[in-house]
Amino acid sequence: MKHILSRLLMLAVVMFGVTLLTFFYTSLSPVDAAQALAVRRYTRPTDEQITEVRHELGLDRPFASQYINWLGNAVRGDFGDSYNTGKPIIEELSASMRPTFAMALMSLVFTALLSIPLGVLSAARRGGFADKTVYLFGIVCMSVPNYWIGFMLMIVFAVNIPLFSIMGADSLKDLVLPSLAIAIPTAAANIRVFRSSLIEGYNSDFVLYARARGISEARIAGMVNRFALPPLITLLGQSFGFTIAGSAMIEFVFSIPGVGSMLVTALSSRDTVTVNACVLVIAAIFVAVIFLAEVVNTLIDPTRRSKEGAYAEKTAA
């Protein structure tokens, strides 16, 4: 409870280093949101309506009273009002978190079904045809970009065997074909992590004595399972918050409303409101994501904080 607790106290650092880091440098971006939110309402503002506008947004206060009013609003979830729209943001991201979260969701569950069993093949086979046509896969979709593996998998399985949709979000079979571009490259760099925690599992003293201990072959792959699992459940969860920082692309290609299109509109609008607000909630998915996949290896394998808890001391001696 105590190595949780400690690590949670760091996200939540992180998460404050992240809004301040966020909000200062939108802030510093040279166009004047008051001036784009005024052109909106009055086409050809004057200066006195400019300058009203700014009050109205708050802009004309210190930075720090700034901040300190929009983290306080941010935290009881009100972003304010997007100056594109018009209309609440929260309203605007709770319906693009939708799609984009029920994409990353299906990604990962694709990139596990991927990694898994093609880490567990290529280090049974390790050196063997098997290990090598898994390597040469994985280098392979590990060097084209998802969003071109995204066009193909349109091209085959929507235009030339139509099973899918070419666009849009209304059912989770439309999110097949994004997720499994999201999916395959980041399940090819997992499998080879997979593989190496395998390895360097059964090559590791507890299996040499539990074989001298005459324990079957299926009780020592669970042990090496349980060994081999934390790195890959810490990428599991990287990999879901990359997806929800990074869809803008892939849910550009598919015509997916989901919160990278929202951010990506939000930023060429110059909707700085909005974009902080679309950073710090995908900032706060991330960050709890990789909370859980610390409490998930924790629970996995209790003895970690004490290794981490000596090797700590090692280094500091």
Contents of the next structure:
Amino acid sequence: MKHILSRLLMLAVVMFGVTLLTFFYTSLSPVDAAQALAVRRYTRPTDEQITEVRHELGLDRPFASQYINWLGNAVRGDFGDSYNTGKPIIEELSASMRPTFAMALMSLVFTALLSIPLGVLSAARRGGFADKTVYLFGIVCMSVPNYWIGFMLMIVFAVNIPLFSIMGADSLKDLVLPSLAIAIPTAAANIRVFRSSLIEGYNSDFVLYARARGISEARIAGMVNRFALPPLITLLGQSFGFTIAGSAMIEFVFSIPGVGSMLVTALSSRDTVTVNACVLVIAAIFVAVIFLAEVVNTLIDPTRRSKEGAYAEKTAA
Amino acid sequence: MLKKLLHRPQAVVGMLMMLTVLTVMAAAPCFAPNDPNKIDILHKLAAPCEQYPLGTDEMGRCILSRLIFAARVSMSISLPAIGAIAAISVLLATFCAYTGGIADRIFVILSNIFMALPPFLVAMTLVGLFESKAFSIIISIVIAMWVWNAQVVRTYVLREKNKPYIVTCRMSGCSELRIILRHIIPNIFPHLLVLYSTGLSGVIIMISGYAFLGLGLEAGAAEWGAMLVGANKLIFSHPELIAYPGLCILFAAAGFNLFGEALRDICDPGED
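Starting from the form predicted on its own above, please write out the structure of the form predicted in complex with its partner chain.
Complete assembly follows, chain above in first position.
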């Protein structure tokens, strides 16, 4: 419990740093958002008009005051209006978050379904044919971009064998191919990690001891799995965040109106408020998921709890 | 080390693939049959023929030449990027992990903050930073990726610095700088090579992602990812045009991955 609390404190520090970093990154950009908006509004803006727009957007104020103002609103869930459409960003963001989130969840399931059995298989048949096949498959899948896998899946399962549609995100079925495309390279990297932590588990002293006590292999396998799961869970959490952050490419391939394409549109039209909002929300999800993974790990593996925590529990008992 | 590598078929294949990519990059004009940007509107989407060995794209440009020149674009961005990432992460992480104390404490907090932002997201927001497009891609990748690498280097240094031989060095009067440069860095060097070799393949894939989204590079640049822009339209008629660039990325990235993973097996023999 104490461990989780101290992690929560760190989380707050991290989140604060993230807001600062987000704001800093977008204000680094040499592109003048005021000028971009003025051009859109007046076609050929005069200098006065640009100054006027800049004042209206509050971009003529010092960095610190802009940041505090933005942060104050963002905490209340108000990200302002898009420079591009003039509509509140939060509406567009929550609409585009839905397909992306569903896709990330589905690809998380696929990743787990691919990496756990294949990891167990290659650890059990270490050095054998199955292990080598999985290894080679892993290297190949790690070396291609997921959007290209998306294209290939599309050619096979939507064009040659028309099982799925090639675009849209109307039903869960439409998200199968994009999620699979994301899951394949992610799983390839995860299998490697899971395999080596399983092997580490089988080589450790507690397995030797359990065997000496005559505990059945099936129960030992259970113990080893419990030992080996935490790194995989951390990776799964991380890849969920990566999926949302890198969703733009897959969304382009399958024409899904998600948060990735929203971010790219905002970036290419210099809509800095929208960019800020997207980056902040994605980072918040990322941090939250990683924290969740940590909590799950603490529940699975009690030795992960901090030494002081373990000591406190011992003295209490 | 080199001898061990040469005894592993996987490492040899990886090195050959790396060498091929680097040769193609260096001598792209010698290999390419045509100018990669020459538009031949009369031969749009031509079938493979003598003049265009792999045919042409929707603007009548030679596919094979574009694939070859793309190696140059991709490698000329990814090599400096991984070099800068390596320099920054080794310098910073070694310093913080070795000196320990407050510097290390600050490093951990800062890296936690930087790692809260997924690299692709950071790189995307920063990609329009400078006039020069290639340069701003390099910088954005470095800013996005340094911390992930520095974190790994830090654990290597921490593991190494507590080994008994370091204590022996210190007792025999080695200066701290000498310990770092002559003992710690050489001993973790193979691990670093693994990290940056597999990291390079990640950077190659990341750059192709930018190009695919149309961020960063000039429009119409010959790059593997850029060649897939608008591929949706070709999916029914010319699926092979979608396959080629991906296979090139696969070849380039797999070379570095194969080599890196083979080296990893040599570094940590305990696993098998």
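Computed from a predicted model, the values in this text were never measured in an experiment. So that the term is clear: the rigid core is the largest set of C-alpha atoms that superpose within 1.5 Å between two forms. Numbering follows the first chain given and starts at 1.
Superposition on the rigid core between these two forms places the CA atom of residue 290 less than 2 Å from its counterpart.
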